[in-house]
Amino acid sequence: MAIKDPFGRAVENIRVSVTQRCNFSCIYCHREGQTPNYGVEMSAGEIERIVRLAASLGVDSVKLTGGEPLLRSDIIDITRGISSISGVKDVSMTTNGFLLTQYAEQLKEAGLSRVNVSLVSLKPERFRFITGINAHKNVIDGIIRAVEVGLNPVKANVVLLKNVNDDEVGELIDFAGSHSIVLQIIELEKFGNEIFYDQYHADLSSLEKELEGKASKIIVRRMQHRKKYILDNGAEVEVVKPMHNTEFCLHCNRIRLTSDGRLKPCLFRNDNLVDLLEPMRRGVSDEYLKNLFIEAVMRRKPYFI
């Protein structure tokens, strides 16, 4: 039975940032809401210990994030260690895809179930503008390789930006259908930069209406009640609206672990984190750490109510 916060929300999922390092410089990156601290990084053993404690409290789903998780030289060991933990049913990863061709098969063998890949554009020049790097082919090849080795589902995440890549939706849907991947079209989040947001924000409401008219089947996701549109060409498309809404908070089952070992009860807050790494390196017991984990869960509160 998963532990519940004071608002009755079960915590079933932990997002583990294994590093803040990244080889991309995406113009919209929010760094998982983490305050930069590049000098401290959990070891593979420390990550596994925390996830094991989380699993003992009913957390059964783990997502590895960054930064870029594939920059960790021990990412296969981290994945294998987590997937072997009793109670963990699902291990997934969010990656920029640059190194996915190299690692996809090893990740699958280590127990990774599925993967989300940032596919910012199908056009190389736009890809370079958004990410700051010439890596378009690497990412496309990585997505295809992930499908080939049996990671399922493979999801391509596209943040739609006004006057940048918002005219590519049709091509992206065709790409998703032809490669048997799920396309997640993401509306730009507002993370404090009003000028940037006003310049690039594209409202996805009209796209949702268009997809509803075209879909042969619509599935409502359990968390956030988000819709998945099944199209005639076999493509599966999800539209991810901004998380600042009561529906998201109502169904949130996540807690985050920062790369420097702190539990982050809410993506949007940095004033209620619980440090696990410092006590762990002092040699405290598992029971002590478990109580800290429970304390972090008890600090969870809907941000948008």
Given for the second form:
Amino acid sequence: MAIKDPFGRAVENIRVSVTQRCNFSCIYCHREGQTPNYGVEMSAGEIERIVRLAASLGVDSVKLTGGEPLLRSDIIDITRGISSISGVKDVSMTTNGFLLTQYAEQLKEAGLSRVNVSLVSLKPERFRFITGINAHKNVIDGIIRAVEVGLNPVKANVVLLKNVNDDEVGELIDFAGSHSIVLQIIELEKFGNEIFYDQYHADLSSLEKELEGKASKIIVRRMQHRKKYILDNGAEVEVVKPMHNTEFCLHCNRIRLTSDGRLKPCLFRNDNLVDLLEPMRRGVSDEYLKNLFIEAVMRRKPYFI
Ligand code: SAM
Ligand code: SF4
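Switch from the form predicted on its own to the form predicted in complex with ligand SAM and give that structure.
Below is the whole assembly, all chains and molecules, this chain first.
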């Protein structure tokens, strides 16, 4: 049984940021809500120890993220270490895909079960405008390789930006259908710059209505109450709408671990983190760390209510 927060939400999923470094500079990036601290990074052993503690409290699903997780030279060791922890049933990753052709097979072999790849546009110019790098071909090749080696599902994550890529949903659906991947359309989350958000935030309600009309089946996933639309061409489309969404927060089952070793109870808040790395490096016991983990879970509360 997974540990529950004071609002009765079971914490089953940990999102581990393994680095803040990145080779892209996406205009919309929230960096998992982490304040910059490039100097400190958990070691593979420290990450594994924290995930083992989490697993002992019922967390059975781990998502590796960043920054760009594939920039860690020990990412295969990290993946293997986490996959072998008793109680961990699912290890996945979200990546920008740039290095995925190179790593997909080793990741699969190390125990990664599935992968989400950020694919903001199929058009080279647009891709470069959004990410700051000329790499849409590498990312598409990475997605194809991930499918080939048997990572399943492979999801393309698309943060929809008003007047930038919001006219591309049809093409992305065709791409997803023809490559047997899931398309995950994500609403832009507000971080820092209000002007940026107002300029680029796309309301996904009309897209959802359109998908409802076209779908042969709609599945509501328990996690964060996400909707999945199965379309006639076989494509699967998920829509992630966190902003001002009380249902999303009500069903949130995840906690975050920053790359500098702090537990982050909520993406949108920075005033309630619990540091594990400093005590760990001081040599505290597992029992002590477990209590800190429980404290972080007890600090969780829905952001949008
Ligand atoms: N570099 C990896 C990548 O791009 O997938 C992992 C880190 S990235 C911060 C993790 C996820 O957050 C990606 O799916 C990305 O699209 C999403 N993301 C980043 N900034 C966002 C924002 N402002 N709103 C919604 N999603 C965002
Ligand atoms: Fe952020 Fe990921 Fe883009 Fe890097 S690739 S800037 S971490 S969204």
